[in-house]
Structure formats: C-alpha cells, structure tokens
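There is one chain below, alone, in structure tokens, taken in the form predicted alone.
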Amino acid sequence: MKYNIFSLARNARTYHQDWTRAWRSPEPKPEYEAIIVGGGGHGLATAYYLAKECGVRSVAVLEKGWLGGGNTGRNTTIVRSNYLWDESAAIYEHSVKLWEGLSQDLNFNVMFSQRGLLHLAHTVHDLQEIGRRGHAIWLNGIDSEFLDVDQVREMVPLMNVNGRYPVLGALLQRRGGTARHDAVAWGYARKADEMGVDIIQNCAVTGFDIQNGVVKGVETTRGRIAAKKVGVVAAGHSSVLAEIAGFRMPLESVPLQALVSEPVKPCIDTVIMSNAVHVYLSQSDKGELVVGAGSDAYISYAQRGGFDVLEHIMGPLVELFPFVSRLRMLRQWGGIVDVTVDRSPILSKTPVENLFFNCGWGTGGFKCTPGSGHVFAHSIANGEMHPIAAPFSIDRFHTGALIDEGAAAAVAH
C-alpha cells in the first residue's frame, strides 16, 4: 500500500473507511529463522533490515506490550551525530545518513526535521570541551560549527545569554534535529510487515531454549517458538533477559524524565542543549516545548522519576528562557534507560551461541534507531558483528577498551 495523493483521494471517496491495516497481527509460527525480542524502534528497524537487505524473511518481532510502547514512545526525539570518539561518531553518523532518506525508504513520513542542534557553553571549561569535540567531529567528516555569543543570540533571540548561566558560545550541528518517534515505529512496522515479518504484540519472553550452549528458541506467554538466531533489543529490561539466559550484562536501569508545555506559537526553531545545567529543549510541530533532563540518580523500573530532577532543570530553563515561567506544563513522563559505565551501547555476541544483544543505549537511543537496526541486522544475518558495531562488544569491559562518552561530554542524549 502506497501513501500518496492518489491513495488519499481514492479513500476520501469512502470517508477513509477502507484503509487496510498498517500491519498484521498474526499468530506466532512454530519456528522462525530469526526472532527479535523487543518491538521498539531498534527492534523493528532490525527486523526491517534483516528482511530488506539480508534476505531473511522468516522473522518474528516479539513485544511484551504494544508496539513502540517503551522508550520509543518516551523520549525527546533528538537526532545528532556530534560525538567525540571515532567509534561513536561512526555509528551515529551512519544513522543520520539513514535518517536523511528514511521517509522515502519507508514510504512513511517520519517527520525528520534537520533544524540544527546547538550545544551551549557557559564556562571556559565548556568552551574548551566543545572545542576539543568540535575538532574531533570535523576530522571524522561530520559537520560542526563554532558560534560566538552574538551568533547564538542572533540564532535564538529569546535566549537570555547574560543571566545566571551566561552563554559564551556554542557548537552547532546543522544536520541535527528531531523526528516523530511514533511515526518511526509505525513506518518500520508497516514496511517490515509488508516484507513478511510477523509482528506479535502482547507476547512476553519468559525464557530461552538453550541446548549445549546454543540458543534454539524462546519461551513466551504464548508458547515456545523455535529460532536459529535470537536478537534481544529490550532496552531497560535487557539485563533481566540476560540473567534468564544465564549471564550478566554490565547495565544499570534508571528512570529518565521529560515533560512538555502547552502549545505556543513557533518561537524556537532549533534544538538547544546545555550540559552544564543538563537541560535540553526543542519545540514540536504542535507547538509544545519539549524539555528533557538528566537521568535520575537511583536504580528503578518506575516510569515516572523524581520531582527533584524536574526542580533541578526548571530553574536553569527559566533563567535561559524567562518566558517559560508563564507556561503550563501539560504532562511529564519517565522511561527506563539501560546505562553502561562508559555511556556507550552494547551490540554484541554473547556467551550463548546465536544469541545477540543490542542494549545499553542509555539516554541516547532514539537518535541511532536506523543505524543501530541496520548494523545489528547485518550482524545477526552474518553471525559476526558489523565493522561499525564491533567496537561496542561486551568484551570491552574486560579488555578496558571503553568508549567513554560519559567522560567526554558529561551527557549522552
């Protein structure tokens, strides 16, 4: 089914009552070539690229709840690739390039808006940090510009650059921006289904069928399903599933909060991030101001978070944008993020043969949805990790070859 002006006009004649379902809801088959555990953006992208580029059409995506109901629907939709380390730059830039053609590839508008991303500097140390990172980014062939305070003021007139948190400059990635999280999940689901992938919702994985160190399938709330290969993309619950499979993952799961304001007229046409005060801001297409914070300081599976984090970010936000003090906040939510010690993801084979894990994205998983799914699909299909994914192996926590984005930027959004 193509979404275009002709199908829109044709269905308008029947008051849009005859649109076919975007994807099927099939019963699980007894066996698949590959099973993807987790029906979020990364899992759906993995299934799509397995079918499209790797020729693996016998694929099932198992989601314990509803499609896209986890972190895919609980984030602030930021897309960027301005990371310090070469390994991070490679995978996130690979993802940005896929983002740039994703709507055409999926024949579904994911509302990718390259409105630019400003990374603010408030202190001399901040200026040194963005200087170091900006030059490293440039050496990796990724767009990066330094702005002085006058250029920042011109770009964002409503920002108070001389307040309690003075703005001394910023690092700008013009190709950064935002996308619509729900549309990303729906687009991948629709296209994967079109290629024969079974998307099975309300099907929780409760165990793994492991024989002589080799995975043979999964146990679910809807019975046993056999598979030659299994990929786990379960975000905050990855460590739980790893323990069920008989090994441990170096992860901690913590809440990450965000909130949105009432809609207002267009006033901010870029994404603004501040590591020093740990707040980031953008305006949605509906006019809402989308505000994000750092993760909570405690381990939890509660999808709400604590008020102290909200209090911590609202103060600096009002200092930087005084008009926000007059806005009402419509809703607040939390997601469960899985965090590694170096704040970089894990894309890896595991001690169980043919069982692969894609996790540890922490607070920055949404932006790498296409890139993560693409390299993970090729890794599962070939039995060896894709060259872009290889540095993110679980083995790095034994060898010490960490990719420490936490230390590099103090934030990984």
Ligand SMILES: Cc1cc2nc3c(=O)[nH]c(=O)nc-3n(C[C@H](O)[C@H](O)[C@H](O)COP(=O)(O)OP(=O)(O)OC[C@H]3O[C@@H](n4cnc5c(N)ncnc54)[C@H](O)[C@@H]3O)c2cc1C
Given for the second form:
Amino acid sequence: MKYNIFSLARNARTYHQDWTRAWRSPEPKPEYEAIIVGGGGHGLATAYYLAKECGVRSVAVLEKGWLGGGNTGRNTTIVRSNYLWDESAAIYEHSVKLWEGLSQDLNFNVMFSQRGLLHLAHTVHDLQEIGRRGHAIWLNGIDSEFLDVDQVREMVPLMNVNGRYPVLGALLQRRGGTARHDAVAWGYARKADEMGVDIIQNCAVTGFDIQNGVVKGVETTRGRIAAKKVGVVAAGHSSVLAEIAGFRMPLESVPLQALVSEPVKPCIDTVIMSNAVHVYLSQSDKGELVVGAGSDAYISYAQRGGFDVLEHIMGPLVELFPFVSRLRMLRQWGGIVDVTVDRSPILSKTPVENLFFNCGWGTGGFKCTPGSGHVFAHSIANGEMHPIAAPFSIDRFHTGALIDEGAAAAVAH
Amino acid sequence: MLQITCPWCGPRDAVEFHCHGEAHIARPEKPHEISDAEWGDYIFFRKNPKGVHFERWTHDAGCRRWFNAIRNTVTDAFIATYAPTDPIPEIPTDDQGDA
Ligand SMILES: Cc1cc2nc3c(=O)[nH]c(=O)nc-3n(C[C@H](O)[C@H](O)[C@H](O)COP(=O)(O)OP(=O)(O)OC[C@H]3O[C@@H](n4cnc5c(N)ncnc54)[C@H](O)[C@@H]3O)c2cc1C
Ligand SMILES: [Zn+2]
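Requested next: the structure of the form predicted in complex with the named molecule (the form predicted alone having been shown above).
The next block holds the full complex; its first chain is the one shown before.
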C-alpha cells in the first residue's frame, strides 16, 4: 500500500484499525538466489537494491533478533560525508546523495534533516586538521566551510566557547545532519518485502555450507537454507561469522555508548561534534538531547559499556553546554561496533567464493546505510566489487593500502 | 568490571588500568623473510573472540607495570591476571570469572 494523504484519510475512517502490515513474516524457503545475513540497515538496504536495481528478487534477509535491533537502532543518527581521503569521499558522498532522495524513493519518511554539522576546533592542531580535511573535501566537490568563533557563537548561542579548551573555529558541512534510524530500517524492509524479499527474524546463522571453497548455503537456528550467494552484514559479530567460515577479519569489537536527556524545547538546531574534548550532541525531533559517548578501550560483546565512559563524556558536555547540568538523562545504552585499524569499512570478497562481507563500519556506518547497501548489492549481483567498494577490500591489510580516516572518524560519528 | 586485580598491587579501581589488546603475540624472528600476507597478519589481524580472551594491561594510575589478563568478553569478567613472565595459567573450561 502506498503511504500518502489519501491512504491516511481512508484509514482514518476506520480508526486506523485496517492498516496492512508493513512486511510479511514468511517461513524460510529451502533456497534463494542470495542470502543476506544481518537485518540491520546495511543488510536491508542491500536486499532492497538487489531487488530494485539488480533484478535479484529471490532474496532472504536472516536476522538473529529483530529488525534494526543492532547498531542501526542504537546509533546517534549523524549523517555527513566530510571525510579526508578520496575513497571515503566517494562512498560517503554517494550515500548522502541517496539520502537526499530516500524518503521519496522508499515512500517512507526517514526524517532526513540536513541541519548542518559542526566539527569544533579547540587547539592549533585541531585547526590544522580541519584545514587540511576541509580543503581535501573541497577538492572532492563536497561542501565544507570554515567558521571563526564568532560565526560558531552565532549558530549555537547556547555553547560556552570560553571553556577550559576554548573553541577557536569549526568546520561546517551544511548538507550533513540526522535521520530517523528506525525509519531507515523499516522503510527499506517494507519496500524490499514489497518486491518479494523474505525478511526472516529470529533466525541466527550458525554455520556455512562450504563445498570446495564455494559457499552453497547457511545453517541457521531454523534449519539449512541454500543460496547461490551469501552476503554477511553483521556489524559487531562479523569476525565471529568469519571464524565460522574459516578465515580472519581484521576487526575488534567494542561497546560504544550513547544517551538521551529528557525532552526540552528546541534549543540546538544543528549537530555539534568535538574530537578534542570528546563529545557530540544533537537534538531529536522529540526534543531529547542525543549525546554520543566513547567506546570502551577493550574488546567486549557485553552490550552495555563501562560506567567510566559515561562519566568521561559528562565533563566536556557540561563544560560546552552548561545548561545540560540541570537536565535529567533518561536512557543510556551500548552497541557492539566492529572497528578496523584504519577506521574504514571492509566491503570485500573473501577466501570463500560467492561469500561477501560488508563490515568494519565501526562507530560511523549509519550515514552510509544507503551507499553501502547500494554498492554492496551491485557487487553481489555482478560477482565483482563495485568500483566505489573496491578500495575497501580486505586485501588492503596485506598490501598496506590503508584508508586512514582516524582523524575524520575517531570521535565524530 | 569495577575492580581489576593487579598482580603486584591487588584489587584496584578499573579506571586505573588500560588495556593494550591481545597478549602473547611474538614479533616475527626474521621480518625480511616473511611474505606481505604474514606481515599484514602480524600487524593488523587480532583475535576478536566472543568468550575467553588473553590480553595485555597496564596499571597506569598505580604501579605502572604491565601484566597479562584472561577475560571473558561476553561478561567482561576477569578469570585471571598474571605477570608477563609467568606461565599462562590453566583455566577450568567452565570458569566464567568474577564479574
Ligand atoms: C552508540 C552508537 C552511536 C553511533 N552513532 C553513529 C552516528 O551518529 N552516525 C553514524 O553514521 N554511525 C553511528 N554509529 C555506527 C552505526 O550504528 C553502525 O555503523 C551501523 O548502524 C551499522 O549498520 P549494520 O546494518 O551494518 O549493523 P547492525 O544494525 O548492527 O546490524 C547487524 C545485524 O546482524 C545481526 N546478526 C549478527 N550476527 C548474526 C547471525 N549470526 N545471524 C543473523 N543475524 C546476525 C544482528 O542481530 C544485527 O541486527 C553508532 C553506533 C553506536 C553503537
Ligand atoms: Zn599495580
């Protein structure tokens, strides 16, 4: 059913009791053209573009829990494309362009809001870093502007720019912003389902059927399912699945935390991030302040994160925004993120033929949900990595051609 | 994981410590003789188990010494800590550690 003003009016007459479900919950079939492991945003987007653009409609998405219950539903929803290197600019900008038409494309309001995004500079080193990155971003044809401290103050009057680490300036991407994370998962799921993709929840992949180095299907908690091609998009659990398939992934899984305050009237109309004092902040449409914390400094699959990390975020937050000290924080949570040494993702073929991995998005992959799904779908369909995805091959950890986004990705998500 | 037992100082607040990743990795004896693949494995590939993990820690805000730890990455519970020169302790397979 198409969502529009007429369907809304029609359903109002029946007191909204007759809306059809947004997607089916089918039993798994014995065989598919392609199986996607992981029903987060990236997995669902992959399935959607496989069906929509690659003509591969016999697709199942297998999710061990519920749709979007992983990092997709746990992130602070920041979208931007102001990365340093050409390879990153290509994939993240590809994604921002898809975001710009996504609500129309999916007929689902993903609440993409290009409210602008500031990277604060507090030190001479920060100024040099945003200077270098800002110019590199320009050269890639992506918008970025330098602001001096007065312009920053004008944009965010509530910010204390004279704290212990005074604000000296900022890098602004006006096309950056936020989106509604759950809506992204739901929107992709609904459209993929409409084109025949089977979305199967509560179905964990426990093994791979590999014959003579070629994947033939997967073992799941709901039985064996055959497939010609398998794409694994399992975020924090990617290395666990790689190990089952018999190879290693250069990933470390750590908890990353976030928290939200009680809702207040609109007071912050942009996204603010600071690598130096290690905090980032935006305001949701409900009015909650959404605050991103850091990750624990050790591997962990305990989906909560250490208390000291929260303590560590509150200091700089209150220093930058003194009014926050009188707000109550309502919820805190953690997600297990899969981090690579160069802070860039892995989209790659693997030692097993027809088995593809899309992982390593770590602390910052939400923004690339459309872009990653799009190029990964084409890679799976063609059997060769899409040109935008190719540099993110796992081979780079052996050739040394890393894509080092440490500065652009470290705290800023 | 609120306290960690330093082999030298005993149980102390977890924030005094810092983790330095996987333990017991030996630098290749003859770096010039190994392949790019082996060198990449040594530098970039780390174990990332969901379960028991051997890792290196320092007691930064205490004695500042290095030690090794065995920790369960599902519960964050420590199973054992030991000095770098100690043999790797035997752990019973059902030991989940103290949270
Ligand atoms: C607190 C926090 C804040 C963040 N903030 C931002 C931000 O502001 N901007 C940004 O761009 N990014 C951010 N990120 C990162 C972002 O959330 C992730 O990079 C992105 O959501 C990854 O999407 P995904 O679909 O790959 O993973 P997920 O949504 O985690 O999906 C993976 C799915 O695979 C499933 N799975 C795992 N193992 C199996 C199995 N064996 N069988 C079946 N299914 C399995 C999981 O259940 C999960 O649903 C943040 C992350 C966190 C935790
Ligand atoms: Zn000590």
